[in-house]
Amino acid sequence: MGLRGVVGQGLEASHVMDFAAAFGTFLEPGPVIIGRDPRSSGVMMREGVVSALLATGHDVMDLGIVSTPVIQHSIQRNNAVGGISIGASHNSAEWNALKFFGARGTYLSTAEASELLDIYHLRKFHFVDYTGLGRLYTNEAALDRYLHDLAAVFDLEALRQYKIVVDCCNGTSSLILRRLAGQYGLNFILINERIEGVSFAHEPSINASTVSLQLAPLMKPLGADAGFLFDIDSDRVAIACEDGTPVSEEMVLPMIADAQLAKGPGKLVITNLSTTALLEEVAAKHGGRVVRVPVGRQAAMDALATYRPEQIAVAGEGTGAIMMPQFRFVYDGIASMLAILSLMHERGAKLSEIVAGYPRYSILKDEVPLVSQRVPMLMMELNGLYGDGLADMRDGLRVSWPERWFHVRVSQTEPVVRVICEQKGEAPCALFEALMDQVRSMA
């Protein structure tokens, strides 16, 4: 649950203040933690968020420019009743967003998000008088405490052997990685590390195509062991191998699931309908099981609440956003990077060797602008055309066959229809192009 849009062209200051006031009304009494990414609109949005939260009686701890995972860790550490991250993750600089977290530091469940929306739409805000206004203060120790959490899980000393190239995409990861290198001696070579609010070095899309543009060509010349690309708020990551090969973002979750399932005790992998089918093979190898839910972090939170924490090995998306139980299920790209480096260390293998050890799946992704109201008709037509497959209509339409599937759905965050198609072995180009033509004709 969150607020997202292009600032000044859909996302306005009044929306920010009203949503923050609704969130302040929704929360139990207590402190709220906020932080933002470096986008230029973040200052304006921060002022609106702070004003609304103070007006609803909450003390506000402002962490400044930090990653979303640092905010979530801080909620847990400081016994806050919730938190707000101001930042639009993988979107370009004109976008911004509010992401809301509950007292556990995780995204809101579907029920919680519905309650928040009701308060927002009904404008039933609980403003206090001048005697009950909250206080605003800062906490400069949040990043160091976050690094302490990472060091408690990963053997950072063992990871010093690796030379790691990181494309920070002018976002928050550079702040974390410089501190991580200084305190624990990790060997990072950072590119696009300057914090930037208006013009990023490139689109912060976390995929193999973006990795191939700037990160992958540097691997061999720099003699690097691994390469990582982060989005602006460091909750997603993509990778490049030491030989300069860009790796699909879909591989991040299977690799981490492979490591987590082997360590136990959890045997469940929670993911969405749009994520690679390689996960089923990885889970089966360890006697595990994949639980698939609709796309969106609310659905993931609902699924996590269904099981005991010790039952779950890992949760995540094919976007490079992963949650591990060691960090109480926070999407964290930095932790994912350390998990992959740890996998290299434990197996004594190069990253390219680890990637090559998995069965090959080829996935194609694209999107079509949504301009019509005929989406229900589109889904019915596709369901009829591909009726020989197993249909799942919980989120758009997903149709699967042995070793092949596709998913067509309307995005929750942008006015587009997303089309994803995967096949074991070679890419399903003919099926993908047919789907794209059908979606273009009706979307």
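All of these numbers come straight from a predicted model, not from anything done at the bench. In this text, the rigid core denotes the largest set of C-alpha atoms whose superposition between the two forms falls within 1.5 Å. Positions refer to the first chain, counted from 1. Compared with the form predicted together with its partner chain:
After superposing the rigid core, the C-alpha of Tyr386 moves by 2 Å or more between the two forms.
The Cα position of Val43 differs by less than 2 Å between the two forms after fitting on the rigid core. Core-aligned CA deviation for Phe19 between the two forms: less than 2 Å.
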Given for the second form:
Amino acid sequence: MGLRGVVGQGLEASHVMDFAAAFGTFLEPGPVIIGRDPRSSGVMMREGVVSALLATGHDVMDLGIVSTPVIQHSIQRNNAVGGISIGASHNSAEWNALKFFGARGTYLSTAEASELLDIYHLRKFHFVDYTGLGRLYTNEAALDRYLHDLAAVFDLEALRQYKIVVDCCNGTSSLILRRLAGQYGLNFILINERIEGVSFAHEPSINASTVSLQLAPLMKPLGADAGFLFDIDSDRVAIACEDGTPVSEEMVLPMIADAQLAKGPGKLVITNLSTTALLEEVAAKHGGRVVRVPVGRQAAMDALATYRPEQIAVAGEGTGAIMMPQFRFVYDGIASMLAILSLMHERGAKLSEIVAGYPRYSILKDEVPLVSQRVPMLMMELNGLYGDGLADMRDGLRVSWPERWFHVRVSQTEPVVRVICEQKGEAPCALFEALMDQVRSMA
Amino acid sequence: MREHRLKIGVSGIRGVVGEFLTPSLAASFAQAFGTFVGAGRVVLGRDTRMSGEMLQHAVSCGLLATGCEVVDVGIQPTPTIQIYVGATRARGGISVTASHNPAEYNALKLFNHQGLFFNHYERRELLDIYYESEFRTATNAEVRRITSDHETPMRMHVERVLRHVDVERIRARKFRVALDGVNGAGSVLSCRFLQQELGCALHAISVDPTKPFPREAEPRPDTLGDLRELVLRERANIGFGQDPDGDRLAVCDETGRVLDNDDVLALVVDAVLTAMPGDVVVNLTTSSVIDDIAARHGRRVYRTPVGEANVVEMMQATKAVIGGEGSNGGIIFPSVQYCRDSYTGMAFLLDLMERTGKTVSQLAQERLPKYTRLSGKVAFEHGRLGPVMQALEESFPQAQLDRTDGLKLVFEDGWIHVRASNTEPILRLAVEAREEGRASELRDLVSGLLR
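Please supply the corresponding structure for the form predicted together with its partner chain (the preceding block corresponds to the form predicted on its own).
Below: every chain and molecule of the assembly, starting with the one above.
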């Protein structure tokens, strides 16, 4: 939950200040940690966020240009009452956004988010008088403490053997990776590493098609063992194999789930209804179970809150955003990268061999313009048409059969109906075509 | 009495921080300012008020959102910021300061590309933009950066002022100087200016910009007790008292007496007119001592409504060489900058002491004709102003009338000035006469009428 828009065309300074003031009002008294991605508009947003937080009586620790996971770690490490990440992640440069975190560095729960929204809409902010205003300070040590936490979980020394190509997409990952290389001797070749505010080398989309265009062609010429593509705030990752093949973003979660479940058999994998069914297969291999929830971080956070951390192996999405319990459930692309590299090391296998070791699933996705009024009828009709499958209606309609499923849902971010369909082996073209026709005619 | 805890008007935005002056209001006002001056460099600084940091970030946010580049000069006296704006060809400047107002207040002082207050019409246009909320909005590619320059502004200011006095001879005298910086924006600059640049033996109190104001912010005889003690204890030749943003100056003589601000201005006017030919501009409430001094030099005095911007406008129009507002400790010397500047005052007074070899009390005694000045204020209801003014006119049929700012009644042997305050719901009353008895007589007459 947060605030997102195109700066100057929808997202204005007043929205930033009011949202930050609402957040400052919502939080318990205490320090708040902020950071930003390198977009030019981030400085403007930071100024607004800082003043609103100081005005609501919070000391502010500004980490400058950092990844979102570093902000979340710093919240935990410094006993801050919350944090704000200024950055639009995988959106193009003209976008920006605020992401809010609670006292443990985690996303707000649905209840907390709705309280924050109520304060925002009422515009009753708790501005303190001049004696109670907060102070602004910086913290240079945040990044090193984060790296220290990573080193405590992963055997970084063992990963020195790999030549790793990373497309930083001009975002925050280069700052972390350069330090990882300097302090722990990891061997990175960074491309698009320069921090940029206005134009990125390419869209920061974390998916297989960007990987195949930007990163995969470099793998063989550079003789790299693995390739990784980060979004601007480094909270998710996409992958290329040493032989130059891109790995679908859908594969990141199953691979990490496999690694995590191997160490903790029988645990849970939390994911959404739109993510690959390969997860059930991987989980079954380790006696684990997949818990599916509606799409969106909010639902994932609520699900996490209903289990004890030690029950959970991993949580994540098919978008390449993964949270591991070792890092107190923070979407962290860098940690995901280290988990994949560790998997290569533990198995003594090449990345392409590991990927080839999983059964093939084929996924098809498309979208149709939304007519909200017709959505309930659409879902009812589809449910009737596909009554032979197992229906889940928590987020649109998901119908599953053995080795095949589809999910039709309304996007939370755009006015479209998303249609997604997966099958083990060959692509479910006939089913997908039929579905698209039905959705188009009814939506 | 009703208090104005938030005021948004042609003189900008001012209020009690927290419930009234919020960061959102400050940012919106900065957006209006950025829209008005256009995308370019805008200088941003502040005084040492505890709310300064918070408001500076809000203003910075608003400026960046309209596509301005922010040049952060940090904590600086207002005149220093004004000089820097003019000298660096910025689009404009903003000083986050409530000047002499109490610590719970803050405000924005706005400057044009020359580092001057906007004129009345510009201020009205700016206010229209604010109320319409039709701000220019920069896209990501248009958002510019924040740069910072904390050193150049101070250097420029010192250079500009010292050009007009004999630094070597002042240094040689090693004046003993006492200073009360009210822990304000001038704290750092004043010590450097008096000690390093002018070679004074400095005894300073309240020059820690990280601490709160130790006294009432306005430098007046009744708020400068510590300075007077300091002057006597350290046997200082002169004592200086500043306000939080370093534009106003109060002066304490070597006997521990705080001079009337009118007399301080008069001494500086005398010194300037001795050095260069030209006319003088002061506001209507400033003492007639200025007329006497100017007459001595064969120069003319122009009078304006109260307010720095009014004085500056008239100074530009008449090409005056010196001006100010005696009533509130403002000395305006255009060769440095068209703004109130305490440093110009300090430099000229030390220079005058050096050239004449006289003490401050001697200078005042010998050079300034004696006047008795009385002032006061009365709570006032809107709608009552007209009848009050009429009653005054009728009571003093022999007086010469000036209606440019409230009502000024000028007699052979004194004057009365009654005006509504711009910042508070009160009527301000000023009376001056050569004879003490006459002054009290005039004051009592007016007070009676006002009740």
